[in-house]
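In structure tokens, one chain follows: the form predicted alone.
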Amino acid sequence: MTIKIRDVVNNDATLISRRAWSDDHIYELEKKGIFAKTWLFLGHESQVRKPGDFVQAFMCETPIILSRGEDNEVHAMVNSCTHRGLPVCRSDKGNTKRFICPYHNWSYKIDGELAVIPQEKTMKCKSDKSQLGLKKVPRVESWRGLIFGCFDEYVEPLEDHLGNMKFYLGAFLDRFPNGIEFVGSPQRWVIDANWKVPMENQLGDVNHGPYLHAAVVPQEAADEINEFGYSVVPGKGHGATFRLMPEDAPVDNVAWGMETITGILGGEEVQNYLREIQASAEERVGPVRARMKGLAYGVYPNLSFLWSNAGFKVSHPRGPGKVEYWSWSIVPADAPEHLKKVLRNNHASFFGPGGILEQEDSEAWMQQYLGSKIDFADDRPYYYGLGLGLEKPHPDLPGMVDNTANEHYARAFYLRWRDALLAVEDEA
């Protein structure tokens, strides 16, 4: 039976229904009035540096080119040529002046424009190339590097888009003279869960270290998010959790990188690096961004960004059961070559498909699906109540504020899920 989306999420999401995570009909609601209308992250400018530069991409299941055209703008579009519908790149990134179709050589320019028709040569008529182009992503857009697209013409602007979260990732991109880039293709990997899990599981839900990661996360590190933590929803459906340090905090105390593996062991060199990027982050991002100490950021729907392990993360859905993740290593772009090889281990040391933390994440996400299939317990919605009514304004952080407990972030983000699914339910 098909259930109605006023059914699934409640007035105030506290609860949501197991079918959320597990329904074929909400699956297809998702693709129509989410992956169609909102803006998606597609890559950064760092991967698409000169004309001919290219990554492959994915918007939900569709898969997309995004390159660098001879204009020197970055183009997007879908990955299936006009004439049977194969992929015409099939490298995952790489510097091209043609993507080329196998079946029959249809041959388009960088930007997506159809350049030859090999048939047409035994051809009298021909056919009209400007109409034959690969299909255009129609709105791409960036904002300090991080590129997004959306198949609305019509959606609002990026900006609009990430309205007040800009503040917090400006918190971390700004700190970098030149800011950051991304290192290398994205780690791929794919997990028998809902696309909706790992994303909400980096909006703000931090407090399941302690006891999922037990083994790694030092009770120290528990204690300071305990003390200094913050959990906000910067807009509707986005969410960051930092440690907001106090103003005498030291700086080792403060310092992005310092906390991890390669911060205690990368050596001086690393550790004197690190403590120069924080010398000089009031004067880039101001007194209060400064002592920010970020934990995980979500941006809606699909995109997120772990500040302390540098990595940068899309939760591409394949199905209500099935997600593929990729996970990126960042770096500050203009540190010294040898320093940005040891500074990316950051990621890989506890995430991407052989980090410790990942793993352990992963089989919490999968056996969450399972929850949320299994029969005779759709009478049991999932209780997202903690913290409710608790988090108010603050007069140094934009957006809804309270402690990391609270589960506000989940509840903006399944309000607005809830709105946008409904917005096309009648469409169905």
Second form
Amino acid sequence: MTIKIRDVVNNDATLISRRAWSDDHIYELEKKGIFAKTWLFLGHESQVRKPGDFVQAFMCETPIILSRGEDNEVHAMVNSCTHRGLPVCRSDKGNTKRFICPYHNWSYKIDGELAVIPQEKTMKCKSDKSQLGLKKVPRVESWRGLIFGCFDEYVEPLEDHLGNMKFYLGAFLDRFPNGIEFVGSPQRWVIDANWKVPMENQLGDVNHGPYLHAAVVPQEAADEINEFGYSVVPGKGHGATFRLMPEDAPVDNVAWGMETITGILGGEEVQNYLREIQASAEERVGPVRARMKGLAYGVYPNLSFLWSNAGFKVSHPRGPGKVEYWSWSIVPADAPEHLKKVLRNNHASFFGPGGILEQEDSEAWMQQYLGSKIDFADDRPYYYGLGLGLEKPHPDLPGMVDNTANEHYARAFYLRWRDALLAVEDEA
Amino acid sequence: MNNYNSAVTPELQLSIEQFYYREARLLDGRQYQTWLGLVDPAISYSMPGRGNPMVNNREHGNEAMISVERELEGLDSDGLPIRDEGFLVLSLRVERSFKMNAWAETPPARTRRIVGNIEITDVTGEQFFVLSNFHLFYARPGVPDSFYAGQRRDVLVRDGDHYKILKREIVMDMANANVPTLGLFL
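Now show the form predicted in complex with its partner chain, given that the preceding structure was the form predicted alone.
Let us now look at the entire complex, which starts with that chain.
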């Protein structure tokens, strides 16, 4: 019997059925109710600087080309030929004038318009090429260089979708005089897990750190989070966690990057650069956000951001039990080139497929999926009730705020998730 | 191009092969602390990222067009290496392996590697430039078995009767990282 969404998440999202992470029907509803209708992260403007530049992306399982057109605008289109469906682009990134389908050499312009049907040369009747371009992603918008796309042309503006999350993202992105840039290709890690679990992990699940990662994370780091840590639910299913350091905290205890292996081992020049950024941060982000020392963020539905180990991550679903988890390393855009080569290792040293820390997470995510598809345990839904109702408004921090043990971030995510699935459940 | 470097004597080839066999045995035997003794404190240990770049039309007909090198995002590139580590990070990984809560290896992975195609490409003074390939089988209860294949590009330095690893670049052959971790000692 098909499972009903009202039986999957209870009214305050304190109890969630194991099937939420393992059921094929629910996965199909996620495609219809979430991935077809919500802003999804595509890439960063630093990846497509010049006309002709492109990178690959995904919207759920659908392959996307993100490009900069001759008109200097950013375009996003489905990487599938209108003639027979083959991908017209096989490279991760590059610069080109045309995307050409290998099968019959239909060729498309950088903005997705169909340029040439070679077979037409020998035929009298011509097809209407204006109707045969690559399927465009109807809405593409960016904020602070972060580019998102949405398949629903009537979706709310991107900035409304981000809402209060802009305050927290801006605390990082605006911290640097010229923002950030993405480095190299994303690391693509295929994990036998449901896409929502990596997402939850960054959305606000700080509290697994001192336990799952006890082999690597020192006690002092956990103590600092206990003393200064906040978990914020800014609304719309997003989440932000960070430490708000005291006003008299030394620069080295607040500055971005000082606490990572890269900051610790990077040498005097790297450390001085990080101190300079912090010393002038208040001018750019104001006094409260200058004291922020972020942990991890989540942007509904599947974008995450790691502050210290500077990375953006997207959890691309590949069915209920598989995820293609992409990680990009980021660096300050105006850092000297030789320092970028040091700072780029912030992410990969601890996270991504080779990271010393995230191998523990990927193990937990794989085991969570196994636990979510076992039989005879449907009367033991997962408990998400920690800290229920303890979150409160805060004078300086938009959204609902509590310490990092409160699971309100997950309840807010799954309540939005439930509404999105309820809205499409009864469609034939 | 010389097929044989005259500095590569059968005795040298044999002693370097023996070094790699011993190293493989230590790693598969989970003797990581002993293995760390084969690592020079100044080591550069890296794993390039590997992408699918566009083919350059002007290179068509040349081997350069589809060279492995152009797919790699290594230490010298502007791209993103998967690993970029020194002795301290390797020590941290070794230390982690012997803690009760290294959950990704609890119970520990069973690995078995075959190291082959050991080719000494250059000898300068006490430094030996060595290429080798590996196939590694990886099994752990509760997850599917994995298979790793790649090439190691090493610089060894003589250390008395033995060698130490001064530089190691590991080129992985997988398209996507469909494995539990690339954080192994490879």
